[in-house]
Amino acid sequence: MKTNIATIALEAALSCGMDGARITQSEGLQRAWSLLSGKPDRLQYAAGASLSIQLYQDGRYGSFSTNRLEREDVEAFVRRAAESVRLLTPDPAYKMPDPALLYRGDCPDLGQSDPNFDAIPEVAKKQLLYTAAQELLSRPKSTLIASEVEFGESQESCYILDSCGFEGRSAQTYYTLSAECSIRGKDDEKPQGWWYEAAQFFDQLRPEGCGNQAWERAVRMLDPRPLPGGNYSVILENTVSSRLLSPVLAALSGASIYQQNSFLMDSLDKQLFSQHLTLLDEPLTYGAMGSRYFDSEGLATKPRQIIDQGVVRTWFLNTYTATKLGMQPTIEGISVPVLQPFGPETAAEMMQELDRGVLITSFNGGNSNGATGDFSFGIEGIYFENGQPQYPIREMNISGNLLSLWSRICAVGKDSRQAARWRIPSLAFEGVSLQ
């Protein structure tokens, strides 16, 4: 990445009389190949570069972006942006971050970017694709209706420069291999199954088992049966467990709290969750997806407690929301969420412990209310009894309130998937409403 254009943009902003400016230069590349029932189907390629400019002037703030990166174009763009900012209504909360809170220095690599990204042979990528496809194509043709496998890769880089003296670079690579299939069931039923693997380094991506997992997940959804509505013990499989954590993190964001659209208003240092629930942010974990030294403002990250034995310890505050709330900035959002485990370590062990309930393997639509914490999601899964899977269930809803749900947590496993961006393990709850 040629970063001189960011310097040119910053100099232009300051010469236009701006009090402060932040320039973010980004480049990205995405490629994907897919096979449909073993035959080439799609080849996708996308590449782009952009410049994002954030300008501050006497409490006025504006954010602008362009993909025209020649010097004359950038200088003219910045001039027009500065003229627009002067027309805005001032808000004293719009200001540059405290320089003391910004990331400084050249810290060790966090293992986010594969140095061999451009040197990986095409034949090696195709081998991954065909290995996964063959696992599905080897299944009985009388049962398999259709299959699709896809390999994808992406490379992203970012350079941030601001008028406070902050300068930061980051780069990430990401590889994925996914498999989907549909099979013949009874009557008109066509159960579907899926699986994916992901890694930040190509040599860590394993194709073996991807197609088999998709097939097995489809097969286990054969012959679904109705389940009476009521309160059940529920296990969230590690493939979907983040679905009911993400609205909690959204409610801890400074924007939600400042706008009074959070069910965690006035939550700091209060015990609102189960004493068994401890959530940490570990942004400096080598090799973990999401690890970073700084956020989009340049604020330095650090390990921190989010929820400590059920007590809320922090909110996610950028400079603007922190100023509005009369607090110190923390960080814009979580980087690497880590739940401290307790109880059975895997979903299978949780079934043994709980004896009877539902293992949720998929969410289908639904929503949650950020202001109240009420939620309702469509689910699919497996009913279990005596600790053993009995039959699949579908077309049911899980509903309730997030505070109530997380107060009923009875296990946090140790089986988080390395392929997931958020490595959330299987979770178990008691007394959950299913209808």
Given for the second form:
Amino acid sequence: MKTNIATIALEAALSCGMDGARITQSEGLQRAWSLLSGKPDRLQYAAGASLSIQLYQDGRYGSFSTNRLEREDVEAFVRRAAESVRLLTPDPAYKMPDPALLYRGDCPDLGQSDPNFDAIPEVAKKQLLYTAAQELLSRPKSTLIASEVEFGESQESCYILDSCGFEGRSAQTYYTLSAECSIRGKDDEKPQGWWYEAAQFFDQLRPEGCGNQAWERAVRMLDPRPLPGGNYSVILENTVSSRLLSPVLAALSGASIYQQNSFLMDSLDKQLFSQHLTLLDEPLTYGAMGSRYFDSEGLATKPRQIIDQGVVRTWFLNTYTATKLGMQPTIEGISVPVLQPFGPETAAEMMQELDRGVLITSFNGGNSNGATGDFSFGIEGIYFENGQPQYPIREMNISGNLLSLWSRICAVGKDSRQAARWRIPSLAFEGVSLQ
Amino acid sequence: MKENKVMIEGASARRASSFSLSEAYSFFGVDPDELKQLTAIALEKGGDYADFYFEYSTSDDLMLRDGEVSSVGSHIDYGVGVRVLSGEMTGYAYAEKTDRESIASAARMAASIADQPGNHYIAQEVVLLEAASNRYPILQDWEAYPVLMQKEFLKALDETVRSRDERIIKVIARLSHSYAKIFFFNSEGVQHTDVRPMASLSLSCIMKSGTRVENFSASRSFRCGSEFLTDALCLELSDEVVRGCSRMMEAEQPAGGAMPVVMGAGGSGILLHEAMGHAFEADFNRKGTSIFADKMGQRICPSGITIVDDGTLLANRGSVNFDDEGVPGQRTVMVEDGILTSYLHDRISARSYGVAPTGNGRRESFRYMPLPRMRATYMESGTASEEDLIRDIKKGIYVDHFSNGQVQIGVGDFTFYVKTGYLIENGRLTRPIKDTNIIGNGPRALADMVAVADNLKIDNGTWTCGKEQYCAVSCGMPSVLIRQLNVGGIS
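Given the form predicted on its own, state the structure of the form predicted together with the partner chain.
Entire complex below, previous chain first.
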């Protein structure tokens, strides 16, 4: 990455009278190939570069971006940006981060970028695509309506330079292989199944089984039956379990807390969750998706306890929100969430343990109220009894309150998917309202 | 062709509401002869259609928090997307510079979707498409409403909200306006320009009483200039968030289960968007994966119901003079008197079905290929009154504020999240409810629409559809009674 344009932007900002500035230069390349029912369908290629510019002047703040990266364009853009910042009303919480909290290091390899990205032959990538497609095309034509498979790859790099002397670089590569199929169901219904694999290194991407998994996930949704509403034990499959964790993390963000728009207000050092629940952030884990040395402000990451045996230990605070709350900044958000396992280790073992309930395999819409923790999500899944799958269910909602839900967690598995952005394993809860 | 030099525009720069062809050539640094040469490159591998979508967009925003406007943003995006079709296959690439070599490089990438090299392109006579009418004229430029005045507007909004209820502890407002210059050229010789403005205002408040805290948000968005900011808008939006939040403070999650649901006029159009609109998008039907794939010409809901997807409403967020593949914006009747009459087509699906495209080929920006997308989706008014719909319900719910929705296209299950509504008990609206997800099945819900009121209302909130890429849309509906939907809630 040629980084002199970031320097030009920083110098332009300071020469315009800004007392602080941060320049983030990003470059990215994405390619994707897809097949529809075994035949080429789409080819996509994208390459781009942009500058993101944060300007500070005496409590005034602006955030700007442009992909016009010629020197004269950037300088003119920064001049106009600075003019608009000067028109604002000061808010002392807008300020550059404490230099003592910024990452100072040379970014040793965190296993985020495949050095062979440019050397992998196209034929090898297409081989993965056709392997996944063939698994679906070998299925009975009387049942299979359509199949779609896609291989995608991306390479992204980022360079941050600020007026405090912080300078940081990061780079990631990412490969995905996804498969989806539609099959004939009852009447006009066409249940769909999907699966994906993902990896940061090409040689870690496993194509075998991707199409088969998509097929099996469609077939297992055939002939759904109604399930009476009531309180059930539920298991969140490892493909979807992060869905109910993400609103908890959002409630721990400084932006929610300082606006008093969080159901985890006043939560620090309080036992609000089950004593079995321990959530860590492990941002320096080699090869884990999301590992990083610094956040977007340059604040250094480190391993942290977020929730320790049910006690909240960390709020996610950047410089702005920490100042608003009169606290020290921590980090803007979680990097690599790790839930400590307890109880049965897989969804299948959880079914045995719980005897009767619903394995949730997919969410369909829904949302949660950040201020109260009330939630309601559409679900699909498998009803199980005597520890065995019985029949698929759908057109149901899971509802309740997130604090109440997480206090009733009864298992955290050890079966997180390596392909997931957040490696959250299967989770089990007792006494959950399904309607 | 030389590298063009675009003068960067910001919030204070002049923004014309027209963009002539000669201005477009000059602005993007291209001319018809060079575009024909680039088209030949795009089709050199045997593609049978190519188009070029040039776009320059700016967006500016101001944020009010804690009673002050203390942050600002401004963003520029510039580039050209090149699409090549070979039958129903698509090759797509984009360039962030519009010099000849950058465009040619993108064209070669997109061209490789085809595999029959040779010179297949015969340059067509260039035809300029003119819009039938400008659906989004800018009546007042943002230059006439500079940042300092925008700040004052937001401050007045904040004061208005806070003056309505002493329980309000936080107000957050965000004003944004964007502007895009578009130039389109394709291998059929069709070219056009467009200027697309958008102005949006989002307002949230947080209320606290004792230990209870609730939030509520509302928004307005139109394709227009700074005439958007009026005293009436300030009062209307303030009133909506304060009333909505007050209702939330009294509301509880309902007891769930299957029950009759009255969809209030306006934002209930999310039901049409999720339960029907996506299923009518022709890419899903072309692939045979939509539950409505074999229903063309058949009755899918009771007579008297007409559902439209409309790109022609004046200043509407979903309106288009042209879609993003050079097809004039238009009004498409999807369901007429209960009969499925049209899917929503882009060029690919229209070619597959042997029909004319319906102007639904839309995209987030030059970075994305166009797909069949909705515009403003609504149901025509019926003849009942809203009171008629509620009167005979012993136990059900009335819903009128929503946040998001989703659909499973193959089986037709759709959901939408209800921020607030009311219980219906013995024919009357009684206690407020909140935070419940409603789930139903599209074909069954259509068949179960037992009454339609005479009060069609278009909801002008910041609706954004997320099918593969983001796209501004809107929706509307008269009040409608649906015999039964599944309401999420506590057991």
